[in-house]
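Just the one chain here, the form predicted on its own, laid out as structure tokens.
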Amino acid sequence: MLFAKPLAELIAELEKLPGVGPKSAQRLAYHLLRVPDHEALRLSNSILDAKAKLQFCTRCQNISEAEECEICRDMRRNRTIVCVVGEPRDIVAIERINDYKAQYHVLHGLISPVDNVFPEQLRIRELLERFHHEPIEEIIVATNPTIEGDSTALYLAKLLKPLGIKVTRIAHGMPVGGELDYADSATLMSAIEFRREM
């Protein structure tokens, strides 16, 4: 056996994290074994605390401590525009711009038949329900410019345009295959400013 069983189990669990391969998982595991017990306990308590105290915003599906997130509660935001993103971290990327002051909606994934992710598994139904209670005039689709992001954008456009909703897609500045959370503020601002109707 290459690793003691508890270490092998820790490495296996760390490998399940996104972006963590076998080598990174081993480095993290060895690091965690070296830190003092109180630091390891603080990390595990932080994970359990986040799992216990966080929920999805009932309006936009972002991660929140309350029923509605801070962004949805902010009455200064434009309620006629909703920026649809794939993941909560994409909101953080767009908020860095400090110029976008409208609403959001998080799908919690992108359409990807290869990965068995289909429209009914995303938070699209919750987006449609918002049209009954909110004065939404435009949807900005800000999914990553990947095959999955483009498929999701096209699906949303076909679904929403018959309802008379203006559907736009972020454009200039985002490279094909790029991810929103890696883009700088100027690139994201350009992408939102030069969005195009779908």
The other form holds:
Protein chains: 2
Amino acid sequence: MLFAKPLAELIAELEKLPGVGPKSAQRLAYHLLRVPDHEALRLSNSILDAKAKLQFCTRCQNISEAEECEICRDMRRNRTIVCVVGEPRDIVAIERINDYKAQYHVLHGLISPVDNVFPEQLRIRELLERFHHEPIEEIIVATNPTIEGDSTALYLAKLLKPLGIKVTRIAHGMPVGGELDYADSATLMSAIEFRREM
Amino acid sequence: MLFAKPLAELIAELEKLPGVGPKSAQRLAYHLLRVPDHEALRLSNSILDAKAKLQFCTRCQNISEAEECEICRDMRRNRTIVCVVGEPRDIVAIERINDYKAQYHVLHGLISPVDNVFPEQLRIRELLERFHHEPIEEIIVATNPTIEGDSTALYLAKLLKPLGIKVTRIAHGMPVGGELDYADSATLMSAIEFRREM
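Okay, that was the form predicted on its own. Show me the form predicted together with a further copy of the same chain next.
What follows is the whole complex; the chain from before opens it.
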């Protein structure tokens, strides 16, 4: 015997989480065995609760408690601009700047043929659907500045521009407060490419 | 709004886990929202299951499914030697070498005044209790080779030697396969101190 069965099972389940290896799964399991019952119960319940109460917004595909998410229901937001992101967490990042007040659309992934992720698996059909009901004029593609994010942006541009939609891409450049000296050359190249007249 | 309430609650619960910061808690939460319901349910259940089915062995304080753990119930093991460790996971490490076939005792912590862990909080009383019923002759103190582990070892030696118990400490030295060149000086010093005649 190495681990008692319920412990081995807990470790196995924890190991399935992203970024949790065998060692950290063990550490987490021992931690859960040590904490008071009510604390472990709270974690266990919050998993079920989140699964039961959350769904994807039928409009923008963001995580939502209702059929339509809070952002989509907010009538003060500009309905002509939609910011396309890869994951729900990207919305949280953009909302944090407290300045962008338009719509979103979550693709739930980025095109990545090596990982077997193709356009059909992303929520692009749901995005196209929105053009039928919403006065969308501009799509800001705010996917990550990575090969996958850039390929996805390119794909969307090719798909949407023929429909008369303005497609823009967030700038790739020097992070604010960064030092040129420490920037990698791909970032620097992008910063020069995305330059604008002062 | 940044996160829907059930999501915020799940993130808060995940953040309480050791080594899980705000960013990884978010990543784990989004992962759990993405996986099929039955998978999240399995994790949730395995937490409750482990809490419900596991207890501390009344003899050695290891994690156990029964009142006495498998190791304590194993009659082929040497009952005269008890290896004292800090945490249940240390037993797993020692059992893995497949050679030590005696008893254990888990202290559930190491003496560390800076972290407010004093001898009274460790399961030392339970260890002393065992001398009344078990033919223990030697205690091998296998706590970590750290300040806390060494202080705990020293404390146990002072406590048990007057009772006529042989108290030994695992060797601190060069890891097998390591290179002198890369060893820190504390390890090298210990390796010299623990030297033995060939």
